[in-house]
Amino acid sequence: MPPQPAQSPVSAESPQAPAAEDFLRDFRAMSEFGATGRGGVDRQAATEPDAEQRRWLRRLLEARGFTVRFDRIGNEWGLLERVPGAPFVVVGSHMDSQPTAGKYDGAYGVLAAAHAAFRLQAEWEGGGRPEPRFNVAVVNWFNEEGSRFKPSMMGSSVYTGKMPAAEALAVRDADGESVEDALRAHGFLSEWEGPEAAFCAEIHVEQGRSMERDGVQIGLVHSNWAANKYEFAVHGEQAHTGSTEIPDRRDALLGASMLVVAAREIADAFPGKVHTSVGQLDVYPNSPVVVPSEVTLLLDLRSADEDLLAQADAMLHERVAQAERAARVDVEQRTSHAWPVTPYQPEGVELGEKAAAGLGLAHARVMTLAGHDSTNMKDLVPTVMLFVPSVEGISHNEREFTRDEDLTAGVDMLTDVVGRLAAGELEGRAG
């Protein structure tokens, strides 16, 4: 579907301008937590900078009368209960980051959710909008990025029942600290399972350049790409880098390097249709005069076409066998994590289109190549996923940037979507 043109964008003199400035002021304040020297942030899950911004968010929500609670995996919930006993529209994203990351990824979606809820609260209290049928829960999901604790999307996986809480709490970081210990140290853990969800909404920066290229201000996510993620351990034998003859070596790093090259060559075999990467290598003993005996690497394959993904996966495993023979190593597949192409509920996409048209925002249907917490939530309740543009598609990088006018338009859009969900526009329409 081609992008729908904007009708009447909000001007600086419009009644919404003060609310937009309130949001931008809070965004600037939030971006100070874990700030890096190059304009990004470093606040990995349950580190001190992450804890500081969680406490800041708690104060922000409680100042507006929200009840803030943490659940059994450390998800942070701001509850606005206007209909006693009714389920909640869950709206939010994540505030944890990669080690050196942009300040928009995830965090924008949490703050946008909070401000959307603030605006709706004011409208309900002022009589400008009929009282809702459902309550609103602003959520800051725990460990979406998976940079300190694996896997990614941990908080929403536990909440939706896709990962047992005990298994998640037992995960340890590179220094041996468990998720449970890290969360308890900051007081972010309880036995509570979280609120009952009726619907979900999430807004996020696109992390790609298609929307900027096509002049789209609001992306309506209708489906996700499929992904296969692997952790491989390449086992060789430790040896002297100088004296050990080349034919006698069992170089684990050589074998791992062959898999890195294989990943890129597989992507090149399906131009634009398959994305691959190796994002992490751990080399042992990592000494300048020792042939490595073990290397672990994280490798993933992604595609919107599950048949192509299966072909790419078969090619990968062929290359694994080739690397074992060529480098005289053994490759162990330790873990795998995968998700298929699954659509978001079409009635939610249609609701988003109606909201964007009413606000006069240029919009189009898009896919998400990255994983998001909403990809878990859509398997539990009807979910609306929205994007705003990323300048040049830069992501997981301190130079990540989205224009203020797109950020604030996204808050306007999210407010309308959550208001519609809370009013029950999708009630009874889920298939």
The other form holds:
Protein chains: 2
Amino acid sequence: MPPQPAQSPVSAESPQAPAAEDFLRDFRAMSEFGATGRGGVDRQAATEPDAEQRRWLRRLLEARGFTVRFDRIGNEWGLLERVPGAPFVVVGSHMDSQPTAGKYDGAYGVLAAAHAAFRLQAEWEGGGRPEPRFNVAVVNWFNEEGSRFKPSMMGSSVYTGKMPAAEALAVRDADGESVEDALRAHGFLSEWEGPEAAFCAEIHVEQGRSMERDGVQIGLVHSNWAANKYEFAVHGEQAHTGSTEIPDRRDALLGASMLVVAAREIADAFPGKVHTSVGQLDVYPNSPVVVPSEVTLLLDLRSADEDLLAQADAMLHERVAQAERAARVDVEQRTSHAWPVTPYQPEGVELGEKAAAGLGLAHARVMTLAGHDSTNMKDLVPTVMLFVPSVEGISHNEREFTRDEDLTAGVDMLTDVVGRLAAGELEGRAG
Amino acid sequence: MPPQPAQSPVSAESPQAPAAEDFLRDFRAMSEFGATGRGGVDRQAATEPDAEQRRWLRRLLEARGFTVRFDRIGNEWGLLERVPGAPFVVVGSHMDSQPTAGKYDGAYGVLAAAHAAFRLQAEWEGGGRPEPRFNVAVVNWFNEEGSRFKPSMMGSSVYTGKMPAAEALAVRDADGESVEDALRAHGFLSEWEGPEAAFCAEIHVEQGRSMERDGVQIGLVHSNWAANKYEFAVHGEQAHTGSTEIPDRRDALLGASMLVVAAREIADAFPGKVHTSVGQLDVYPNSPVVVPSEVTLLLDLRSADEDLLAQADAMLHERVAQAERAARVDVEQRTSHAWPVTPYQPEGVELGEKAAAGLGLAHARVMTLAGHDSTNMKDLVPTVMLFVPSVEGISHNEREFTRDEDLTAGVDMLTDVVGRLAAGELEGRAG
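The structure above corresponds to the form predicted on its own; please give the structure of the form predicted together with another copy of the chain next.
The next block holds the full complex; its first chain is the one shown before.
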């Protein structure tokens, strides 16, 4: 039997703000879905553990009277409509994970959003806070991670109109199953386009160590790093690994390995200023005695400084040409996807600073190096992005860890930010 | 319906030596099994195309009165017993292939062995050649390639006692199917240990370009290159490809890529004298936004000179230590398998020279860089290993090509060598 939402006697009997303990109890229950046994989770998009967790979230939200709906790309929405017909403050993150991942990441942000909404609901109902001007929608975005279905941030990309729904639904995983079939099998698909958003808020663990180092409990994200993402296909020719003479070889794996090494050397040329990586690399035919004929790889360059990113890009293309000559291969750049440094709305950052100061939480402006669903949402509506610290910055790893007091401080902070957004504090300042 | 063995009217009516045309017709028919449509084949060990081809070979041999049996590791034997109780001249190679491979490779050697035996049978029956002192066994060794089931040369390793049968049968492919189950499903398994060998002969395409360059039609293999084969597991730690600071990363793919590049630089340090390669490399978790935590790879060093190989090995281990420091990873050497430069019996090489001279074929002594089943057999019985040229030395590639006149000259040569071995020309010189 799957874990059940925590229902403390107090919160079940009277609709008052659930305590920090309620949040932590729900967080522990949620972390059982896809648990890996080493403290992490494995719940890739629309797999069974992801689906179980989504059903659990639905029960959690419905028990508080929220209306739960799935949209045309499988985003899970919990609607709290106190102002009939008014647009929504969208608050949430994503519950899907990498194959072996930490249990915080986006899942923390969805549960924090739900508990923030529960507290506001109780305050509005109990008269502890004036009735809002906007409604609240808790969202669990579909497939933020992109490990099973590419690209990442799929649910928020479709919601914000950056990716056509039909294109996203047609994407297939490595076994050939489509997004559409995977979502439909779990009953997570409809024709609905989702609620109308007025504002957005998201909270996430930092995935870096700057806040821990600086003793900051709440990060106010003011912009994202720019990124260039490339898919390269390195074309060589099959040969016998033993007998083929070295000058005759056209070794695709050698060419690809030179690009992996080049990526790191480019990062080392701009210490702390440029991040590079190759996370995925596939070899064909991948047999012990065959020189590989084709290798595909995904390579990223990221920087907070667009000029440095342009320099890094130029270096990369020089290194591609070198690898082509040295390994006698052809390097095909199949796709390239880039985004610039873009700011979150400054008035949202200021609202966050006011909230943090009011709560007495140590806070600072930070940038996000990772992409988030809020990176899409901020292009649609004023968006407040918050971070809580991540011990040692460990991310996408079963050892990811954030302290309980930081988790619950984050829920307090998110509650106040969503309350302010729902009260219309940014109204008239949008756009 | 699968292709049928060629049965020319002449050879079907009278048991005389089938002509070169018969051989080429059978070779074309055989090349349909697992044909890739680009001139190559895909018939990995105990897959359906490999099994179809084995059944076709059985029919070919049985049509000539040979007794066909499968042994305890699925080697396919065609026994021609003219001297009851006498041991056998074992002649053959392997019909399995790499995933996308040329149609010559080992398959040529098995069919050449069958046709050599047919011609000898006809000559012995027709009185054109004195009755032999030894019997002849045509063999199609199981899983020489090692792409589906590791290690390579599995059938001859078990037959020669170098690998326990139980260990080989327990090996599983990437889908978890065992050798035992795969062989049993096709009815290719028994308890039999195979026939008693007295001598061995094998013919194969060169897989290099030295014979083509030197205008040699028959290569007499006098020894093999030495080889060191390593399986490395590079251990890093999962992290976020975007947000994790570069000095905090322990990137297993970076470490592995440094080893791939190092392997080539080692080869370049000994031009023409040392061959190196990485054919297989697997990344975990292999997701676009996760720094890989584990990469496994198979790396080979080969040389005809054992001193150079020892120098190359020392360089490799220096480079492993460098990669460990630079990428902050641990490199675990999981297995290491090595063989020295070992000679084929000189009396066998001399016998080959006599045969080639008698047939008027341009011949030379050569070394083999690739491993062959005869590399195992030569440690058991006196063994003659022959090569025919390979155009441009292209191997493990659908473009592999050997000219018809070289193929048929090889069959003529193999026929004479097996005839001499069966006549006892090396008797008393063995051991």
